[in-house]
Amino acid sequence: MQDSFEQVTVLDNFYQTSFFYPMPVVLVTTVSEDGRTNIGPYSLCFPFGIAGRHAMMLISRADSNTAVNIRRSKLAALNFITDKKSHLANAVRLGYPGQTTDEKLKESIFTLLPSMRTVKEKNISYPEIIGEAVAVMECTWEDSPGIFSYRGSSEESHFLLVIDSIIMKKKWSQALINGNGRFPHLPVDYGYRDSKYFWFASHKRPYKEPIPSDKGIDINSIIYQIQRMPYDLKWEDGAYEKLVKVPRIFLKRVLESISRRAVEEGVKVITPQLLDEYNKKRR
């Protein structure tokens, strides 16, 4: 075989020294000891809890400004920026080790805006957010060892960040809800390589592959669609199962009809019995 596999040595920082691993670009904002917002660029930031307990995992040097600030305040905002070259160039400058918050703020080209959390406690300084970001996750560090603990290198800090709120520029939140095939231009980071450069890839328009129609609808598909609907309703697990035979092409319409009717009737919980009742009346 002409292009055969061969062993690669697994080194520290293996995700960039021993692999081509695509990563996000996130500006993490935290509050410094003097109350100002610090900006730290990171790529080691990944979904950790995706159902029920929504969280992100952030990996940082243990002595970085970001790590020190999170351990003190327990707060952070994850700001996702676009692949605009000037933004990425400034992110690289802001990531230089050893810079103080004051030095970072002087070099930053980004606009800082007040936190948009809907619930805030008095006498607490919340991290500001990046005005140029496409979307922001405002988070609180879950530091209970009973939920997560890391027993690796003391040079690393692993932060389980519970998502308190997600904010997004309007055109992208609408694209998310409508599923119209539009995506923001988020960059891909391949890390620090060859002792000279950080390497980034620009966004390309995603293409779509249809979900096989002969596979039917599973419960996860139903939950996925419901979570993107603007209704304050709770669904019991058994209610999802009532809808698995709905043709995929009609699923969104059926869910909209059920949700609107429930809201009009003052219903807060969608139960299997309620769906049976609605179905009986429809017939």
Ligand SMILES: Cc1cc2nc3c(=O)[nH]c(=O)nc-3n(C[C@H](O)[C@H](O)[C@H](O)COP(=O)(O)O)c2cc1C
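Superpose the two forms; the largest set of C-alphas matching within 1.5 Å is the rigid core. Quick caveat: nothing in here was measured; it's all calculated off a predicted structure. Numbering follows the first chain given and starts at 1. What changes on going to the form predicted in complex with the named molecule:
After superposition on the rigid core, the Cα atom of Pro272 is displaced by 2 Å or more between the two forms.
Once both forms are overlaid on the rigid core, the distance between the two CA positions of Gly238 between the two forms is 2 angstroms or more. Once both forms are fitted on their core, a CA shift of 2 Å or more is seen for Ser259 between the two forms.
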Second form
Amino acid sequence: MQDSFEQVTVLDNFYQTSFFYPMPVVLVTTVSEDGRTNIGPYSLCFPFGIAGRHAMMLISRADSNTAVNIRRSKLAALNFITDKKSHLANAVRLGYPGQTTDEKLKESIFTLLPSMRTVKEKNISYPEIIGEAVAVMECTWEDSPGIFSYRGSSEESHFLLVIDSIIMKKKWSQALINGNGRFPHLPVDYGYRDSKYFWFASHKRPYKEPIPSDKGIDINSIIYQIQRMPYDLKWEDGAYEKLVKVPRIFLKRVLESISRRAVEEGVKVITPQLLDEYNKKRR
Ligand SMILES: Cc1cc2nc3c(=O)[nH]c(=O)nc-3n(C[C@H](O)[C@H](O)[C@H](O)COP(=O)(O)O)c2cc1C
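Having seen the form predicted on its own, please provide the structure of the form predicted in complex with the named molecule.
Now the complete complex, all chains and molecules, led by this one.
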């Protein structure tokens, strides 16, 4: 027999007191007042603006070092660490509220490296990044209330962090492009649940589930595939339409070959006419 539902009281910090909510583990690096890089562990950190403006939402207690530093410098780097137990144990140690940046840096086992932003302004200190991270998002706080504002509890701060650059260990940026089913070992955090422990789950190898073959191909899945390819090309809407009849299993290969050819020929925009031309020549 199936287990039946019952009501759960919704308490403060509901995601960990009244729910089982899987979260990432991010070491947020920011620049403290004396110019040193502070490391704060955070889990309430999620994609927020995903098209056009690429941004993350970070939720922090309002008086954390991280929140104070972001309000002052507007800069933060989100360092995604692996599920290695010693790293997570150190992250928990660095998550003890009230410690100064100096105290934390003495306890940290992580390596700090210079920011890898390609565009840097003189006289600005950018947060260092964590050498052990799998990937890092280097961000700037978008503090215009016209873009995002939230009037909640004064104890929490919500930061819309616009992604200026993403850097990733080579092995994983290659996996991203090749789509070879290999994934970094990122942990899942279930939060601080019993006034005693943070609860983490280790990475488990993801499995694949094909999308239904009877659903046909639509323009959105073509756009989805194109956005995941490493070519700097603009596609006109009419060009997508030309491809809806391509059998799904060939779509990636066809898009790859069109894109590579366009790049080789110095083409910047894929138009319906260009696809007709390629098609005619192929025949
Ligand atoms: C794994 C982990 C996740 C955490 N996630 C959050 C979070 O999302 N928001 C938050 O305000 N505090 C979170 N904390 C608590 C902060 O780390 C803690 O307030 C710490 O003092 C922040 O460091 P900082 O003051 O140097 O920014 C988390 C702690 C750990 C260990």
